[in-house]
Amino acid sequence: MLELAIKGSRRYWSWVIFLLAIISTGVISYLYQFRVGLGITGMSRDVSWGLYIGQFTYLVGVAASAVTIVLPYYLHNYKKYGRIAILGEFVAVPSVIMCMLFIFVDLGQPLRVLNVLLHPTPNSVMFFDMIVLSGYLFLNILCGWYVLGAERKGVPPAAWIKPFIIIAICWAPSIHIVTAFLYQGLPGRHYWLTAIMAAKFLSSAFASGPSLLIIISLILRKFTRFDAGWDAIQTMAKTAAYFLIATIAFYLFEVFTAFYSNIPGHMHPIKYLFVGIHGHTKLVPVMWTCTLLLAIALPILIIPKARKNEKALGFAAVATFIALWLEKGISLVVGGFVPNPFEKVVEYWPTLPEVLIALGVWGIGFFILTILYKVAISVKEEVIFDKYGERQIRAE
C-alpha cells in the first residue's frame, strides 16, 4: 500500500517539500549540537530537563490518546468511529517515533541510547519506558497496517489480530502511567511530588489527542473527499470537554494543597510559574496564555450550540491543544526545576539550535504522520463505504 504514498496532488507534494525543510534544517541543527554538544541548549547543571524533554512528556500523551477512539470502536462497538479509527492508531505512531528521538536528541552522544540496551537495569523507570514505547509502537503498527489492508480487500479483518488490538488497548495508559512515574518519584522536586501525577497526564492526553483529531478531520473534510463524520467529530469534542475538566480541577486540587498546608516548597514552582519570584519571570506569559486559551476552548467544547458551530470548535481545539502543550511541553518540566534546592532561581528558555532541533523531530512526526494519512485516506476513497456500510467520503 506504500505505493499510494507517492501519488498526490501538487499541494501535497508541497506539503511534503516544505516538511522536508523544515526536518533538514533540524538535521543541520542536530549536527551542531553533535560537534559542540548540549551548552548549545538554554539546560544548564540546575535545569538539566528542557525542551526535548518536554516534548517528550507532551507527545507520550498525545500517542496514548489513541485509545480514546480505538476503545470505543473495537470494545463498545461505536459505529460513529469506524472510520477514524485507524487515523487514531496512525496518530499513535508518529508520536512515539517522535518521543524517542526527542530522548536521542536529549542524550547529547548518541551512542549512549545502546546503554538501555546493553546494560539494562529493570530497577530504572527508564528501562520500563523505553520497553512500554516500543511496544506500544509494534502493536500500532501491526494493527493498525493489517486492518486499513484489510478493509482494502474488503474483508474482515482475522480473528488472529483481535487479541493484539486489545492489547494494544490495554498498553496505551501505560506508556503515559510509566512517564508520570518518572516525574512523581524524585523527592526533590516538589512540583512533580504528587500522586495523581499520572492522573493529571492521562486526562490531559485524553483532552490534547481528540483535540488534534478534530483538527486533523476538519483539515481532511476541507482538503480531501474523506469525512471523518460531524458525529465522530462532536464526540470526541465532548471526550475533550470532559478530560478537559477533569485536567483543570486536577491542577486547582494541587493549587489548593499547596496553598491550604502553606508548604514553601509546593507554592514556590507554582508562584513563578504565574507571578515569579524575585523578578523571574520568564515563564509566566506561557503560564497565562495558557491559561487564557483553555479559559476560551472550555466553554466552546460545553455549551452545544457553540460546539456545533465547525469555525469555533476547530479554534477550541487549537487553543486545546496549544494549551496544553505549552503547560506540559514547558511549564510542567521547568516548573520542576525552578526554583532549585538551594532555593536559587536560575531561568531556562530554549537557544535557537535547540528550538530548530525540536522543530525537526515534529517535521520528522508530520511527515511519517502525512504518509500514513496519504495511504489510508487513498484506501478509504477506494474502499467508499466501510463494514457498516456508512460511506466514508462524501458524496459527490
The other form holds:
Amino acid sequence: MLELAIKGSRRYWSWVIFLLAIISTGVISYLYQFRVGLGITGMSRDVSWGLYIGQFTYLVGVAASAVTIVLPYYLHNYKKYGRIAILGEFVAVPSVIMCMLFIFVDLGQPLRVLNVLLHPTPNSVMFFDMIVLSGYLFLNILCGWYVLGAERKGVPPAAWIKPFIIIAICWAPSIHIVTAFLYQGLPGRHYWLTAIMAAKFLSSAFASGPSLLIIISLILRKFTRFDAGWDAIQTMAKTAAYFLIATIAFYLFEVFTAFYSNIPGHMHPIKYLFVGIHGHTKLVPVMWTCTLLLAIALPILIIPKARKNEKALGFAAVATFIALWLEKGISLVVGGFVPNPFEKVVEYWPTLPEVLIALGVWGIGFFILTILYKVAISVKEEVIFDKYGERQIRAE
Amino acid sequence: MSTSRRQFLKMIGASAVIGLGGISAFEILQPGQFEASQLSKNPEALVGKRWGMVIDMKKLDNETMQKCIDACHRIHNVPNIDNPKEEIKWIWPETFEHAFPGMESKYMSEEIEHMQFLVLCNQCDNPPCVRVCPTKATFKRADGIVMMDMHRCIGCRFCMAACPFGARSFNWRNPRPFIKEENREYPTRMKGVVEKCTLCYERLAKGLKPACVEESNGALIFGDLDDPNSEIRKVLREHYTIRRKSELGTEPSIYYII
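We have the form predicted on its own; now please give the form predicted in complex with the partner chain.
Full complex below, order starting with the chain above.
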C-alpha cells in the first residue's frame, strides 16, 4: 500500500518538502548538540528536564487518545467512527515515535541508549515506560495497517486481528499511567507528588487527542475528498468537552489541596506558574495564555449551538490542543523543578537550537503522519462505502 | 601482502602460547601477586557496614569548610565552571533555610540563620536516585555508599529529578577544559553523564578517610553507623543531631550538630 504515498498532488509534495526542510534544520541542530552536549539547551543543574521531556509527556497523551475513537468503534459498535478509527490509530504511531525520539534527544550519552536493554532494571519506571511505548507502537502499526489493507481489498478484517485490537485498547491508558508514574513517585517534588497525576494525564490526553483529530478531520474535509463525517466530528468534540471539564476540575482540586492546606512547598510551584516568585515570572504568560484559551474553548465545546458551528469548533479544537500543550508540554515539567530542592528559583527557557531540535522531531512526526494518512486517505477515496455502508467521500 | 589462512592460524596459535606463557612467567617470578592484585582487597582498606558522617557545625568555620570543598574538588577533578546553570559540585555551602527548607522559623537565632552549612550527597539508605535509574548506573554498595558508574550512565537525568537534596550534577558540556590541575590518580568525566560525591570510596579502599574529613580538623566525623562502638555512634549518642528532609524517608546518612 505504501506506493500510494509517492503519488500525490503538488500541494502534497510542497507539504512534504516543507516538512523535510524542518527536519533537516532539526537534524543539523541535533548534530550541534551531539558535539557540544546538552549545554546548548536552556536546562540547568536545577531544571534538569525541559522542552524535550515535556514534548514526550504531551505526546504520550496524544498517542493514548487514539483509544477515544477505537474503543467506541470496536467495543460499543459506534458506527459513525468507522471511517476515522484508522485515523486515530495512525495518530498513535507517529506520536509514539516522537515520544521515543524526544527521549533520545534528551540523553546526555545517546550512544549508550541500549544500556536500558542491556541492563534491564525493573525498579525503574523508565524501564516499564520503554516496554509500554514499544508495545503500543507495535499494536497500532499492526492493527492500523492490517485493517486498512482489508478495507482496500473490500473484505472484512480477519478474526485474528480482533484480540490485538482489544489488547491495544487496554494498552492505551497504560502508556499514560506509566508516564505519570515517572513523575508522581518522586520525593520532594511537590508539584508532581500527587496521586491524581495519572488521572490528570489521562483526562488531558483524552481532551487534546480528540481535538487534534477534529483539526485533522476539518483539514481533510477541506483539502481531500475524504469526509470523517459530521456526526463523528461532533462526537469527538463532546468527548473533548467532557475530558476538558475533568482536566480543569482536577487542576482545581490540586489548587485547593495546596492552598487550603497552606503547605508552602505545595503552594510554591503553583504560585510560580501563575504569579511568579520573587520577580521570577517566565512562565506566568504561558499559564495565563493556557487559562485564557481554555476559557474560550470550553464554552464552545459545551454549548451545542457553538459546537455545531464549524469555524467555532475548529477554533476551540486548536485552542484546546495548544492550551493543553502549554500546560503539559512546558509548565508541568518546569513546575516540578521550580523552586529547586533548596527552595531557590532558577528559571528555565528553551534556547533556539533546543527549539529547532524539538521542531525537527515534530517534523518527523508530521512526516510519518502525512505518509500514513496519505495511504489511508487514498484507500478511502477509492473505497466509497465502508463495511457499515457509510459513505467515505463527500458527494460533490 | 596477503596472509593465508594457514599463516593466520599459526600466528593465532603462537600468540596464544606466548600469552599463556607470559602469565605463567609472571606467576613464577612473583607468586600470588598477579591474582592477588586482581581479586583480594587491600588489607588496610577501611571496612564498614554502613558508612555515615556527622558534621559538627560548632567546630566548622567557613575557612575550614572551604578547605574541605577545595580538597574534594581538587582530588576528584571536579571542574570549576562559573556559570551556575552548568556548575558541577560535590560538596558546597548552603544557608540554613536552603539546606533545611521547612525547618527555618521566623524567630530563629540569626547566627544559625546565616550560618553556612556544608552539604553533599546524603548517601541515603533508601536512595530514590538508585530506585529510578534505568541502567543501574547509580547503585548502592553493601556499605551504604551510593555510587555512580560514569561509563554506564546514559544521561537521562532521572536521578536528578528524584534526588530531593539537589546533590547531583550533570556534565552539560565536556568538563575537561574547566579542570585547572588534573589529578592523574582519579578519572575525569566526559559530557553527558551525571556525577556526585561518592564518599571517597577510592580513598577508603586505600585505608584513608574521605578527603573532606581529613581536612576538617575534627569537625567532620566519619565512621560506621552500624558499629555501636564506633566514634561516630559515640558522637551521635552525645549530641542532638538533625538530618536534611528526614520526613521524606530516604534515611540520609549525613547528620548535623548545630
